[in-house]
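Coming up is one lone chain in structure tokens, specifically the form predicted on its own.
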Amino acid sequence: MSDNARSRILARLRAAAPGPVPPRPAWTPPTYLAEERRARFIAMIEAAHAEVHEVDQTTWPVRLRSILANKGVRRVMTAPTTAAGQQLAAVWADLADAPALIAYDQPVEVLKPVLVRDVDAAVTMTRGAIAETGTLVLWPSPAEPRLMSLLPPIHVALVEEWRIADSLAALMADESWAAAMPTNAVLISGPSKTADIEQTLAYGVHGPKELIVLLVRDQEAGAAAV
């Protein structure tokens, strides 16, 4: 392009008056009533082919068990501290044939081979859910660290339902992330997956290839959160 033709074509563009900003459209996050909130979570998260089960609070070691052994599951990761972690080793003791425990606690740098190659699925808890998308919310710590729902074949997450909020939005409201973020917080819709130039997905390329959601029910605290 000669000198004159690069002038002009700038000129022109220095001379264009510059349009009118469209306005933003109005947007209003959606609010269900509590039976729709949890309706809606679980369809979203199963169209990304996440497997949901319904538990309660003392059993669900036990249901976890039978979904594992079905799967063929023989080494599990757990964060020993948690909650969770603790439940699932105390029922798991007394069962004979439950998967075997592998406890995440050592540095990163002595498990990651672990998780990579010995383990078959891990447990972590949720700090919530998000009904419109069919989304969870994980914020990792040093206890329960990212790596168990991204390294592991089988991610399985705890999600209390009372926690499972209408958005994104109402549910950083809810936790008052303005005033305490987390240095990381980690949305999952269903197990990892991608697609090459031919549209042909395929799971579990870059993390889990099974995601198993374990919806705890808790009727009191739910009914207190709606």
The other form holds:
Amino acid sequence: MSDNARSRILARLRAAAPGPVPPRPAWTPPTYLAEERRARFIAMIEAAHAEVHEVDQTTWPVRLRSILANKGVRRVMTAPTTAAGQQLAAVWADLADAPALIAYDQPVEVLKPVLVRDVDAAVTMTRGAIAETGTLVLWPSPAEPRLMSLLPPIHVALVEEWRIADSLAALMADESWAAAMPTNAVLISGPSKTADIEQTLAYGVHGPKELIVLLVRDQEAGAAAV
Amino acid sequence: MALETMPDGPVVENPAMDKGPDFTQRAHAALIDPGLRRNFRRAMDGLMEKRAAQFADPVAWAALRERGAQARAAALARLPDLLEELEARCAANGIQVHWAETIEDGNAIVLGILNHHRARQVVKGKSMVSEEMHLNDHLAAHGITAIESDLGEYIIQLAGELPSHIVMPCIHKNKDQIATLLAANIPGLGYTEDVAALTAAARRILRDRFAAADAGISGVNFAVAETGTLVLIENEGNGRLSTTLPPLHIAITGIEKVVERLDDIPPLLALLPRSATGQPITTYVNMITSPRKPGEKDGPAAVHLILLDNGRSRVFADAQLRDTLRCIRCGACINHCPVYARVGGHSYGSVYPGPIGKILTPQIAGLDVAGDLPHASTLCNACVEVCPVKIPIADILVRLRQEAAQPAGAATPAVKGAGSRRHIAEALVWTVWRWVYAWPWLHHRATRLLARIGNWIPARAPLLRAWTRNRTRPHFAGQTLHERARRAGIDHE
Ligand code: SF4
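If the structure you just shared is the form predicted on its own, then what does the corresponding form predicted together with the partner chain look like?
After this comes the whole thing, all chains and molecules, with the earlier chain placed first.
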């Protein structure tokens, strides 16, 4: 049945006179100077209700512990094999009353009950960010799966400030996205929100209620080491 | 493929319409409901203001809009080729593609896939196409529970209503109404008007539904032929959950949603949320290119894409009407429509209300069913000015009015139900009108006659009644303009 439907639909579309293909008009997405770029990213994502903290490459786990302590976070999900996951585990192991770490190291079928209800926050890295719209760019991977940035009530995302691009168009072109799209690519611009009840904004309707961005400073030596 | 299909699904005669009173009657009821008018007015004013702030620079807006319109027009220009390319790319990526000519086919395909996977609990992300298909009713008739997870859709599903806006489905309801509804439906939730508390309660209930779901169903905002990628945008995260947590994902889209290249996406994304709600971007842009790959720890093992025609190929056949299919469903035309702001979304009796509904619904359901909708407009052009992909909505409205009044009987009318609103009396009036204006001596006599006896015609006379029902009866001057001019000594003839 499906095959016939396919050929009939395509036949009808082909029977219609093909339209002229309009020329591609010039359009340039906005560009920013280096110092504007970072400021724009911060201003935009803060306007979307995210919290931004500037951190150092070596000390961010300590900083994160105090940020999360203020929010009463006790159980934090991490990706145990990523650089960030390992750094966090190493530093927190030596800290008194650091939250418990839960590794996303098994398929969702095994971890579902924990993921759905039992973690307070998750920490992920990002592939980059976008200044124009204040957006995080994530390509979830086997090491850092999709649901980490979605199910826990708090999402902590590490953004390396030298990876902030001007616009999505520039990022897609520079990194040749079209040549090899991942299973899932996701752009995140703030915590989950809704305005379905009388246009009143409410956060955390399905995804994270809070988005914490740790903006990693560009230290020359550090940048090379990552 | 051997999917089970149900031969005995419910027959929906007027797919995009519900039955009952026509637009005029529904609009009348809506107009005398001050609460409803207040809800819409407030919402529309806010949305218009926010959109205007996003496009404050007219030069940038014009260039971006040109690029967006081009992306959609170019996609339509090569639609059959692009659909084949999309299908091939999706297949190569592991996404199974299905084609549905009608909503009955579409519903049967969804049901077949769900049965194949023995799925009984379904969560849905927001999808206007599934509304168009009345998919939830179809699934319910076959023992499958489909829960809407977008907060607005969830609210109207609880209320048993249709969406009143394509972007904000429960915009017609105010806080007290929603508080009452949720208190009655969510165990343990008392009446509260605290929006954060209401939202948290919905999160709790729906989180359990997500965890228990056997399948997720979603719409699609753009399908990229070049890469076989499905792009979905949303603010809540329910769309990401529906397409990530359950083991099976079924995406449903109209055949027109395809775009040629991945680099068409940034300009369209720069237009859609800003036009819709005045946000620079939605919270989430979710790009799905394949099911879960070996080694990945989450994501659905199977992803299906259903391409629904339901009359779109017929719309496509006409060079002028084809522009209807450029629509990216931003709802800006709705937010700026003076008619919509006053009569609300339900008056249209259509899944798609407002200007886009007025041009789309009659073409899909037929002018015989929805022929009154193209008349629900003053042709003020507000929708045309804001449409991010430059759809000539007003021209299409006029064209549809003409099609509806066409003499019936053309072998293959451009629009289903063409000629269905042709009234012999009306046709006669216009024929006489044409003669009168073609012959000066006849015009002269006719106007003189009307000047003399016009005021004697009762306001409730058959043809006049349609006008005087809502308006003051026109008053005829005692003399025609020509007579007065002549008397004043002006005579150019
Ligand atoms: S017709 Fe234009 S303005 Fe209306 S929903 Fe479609 S794209 Fe938006």
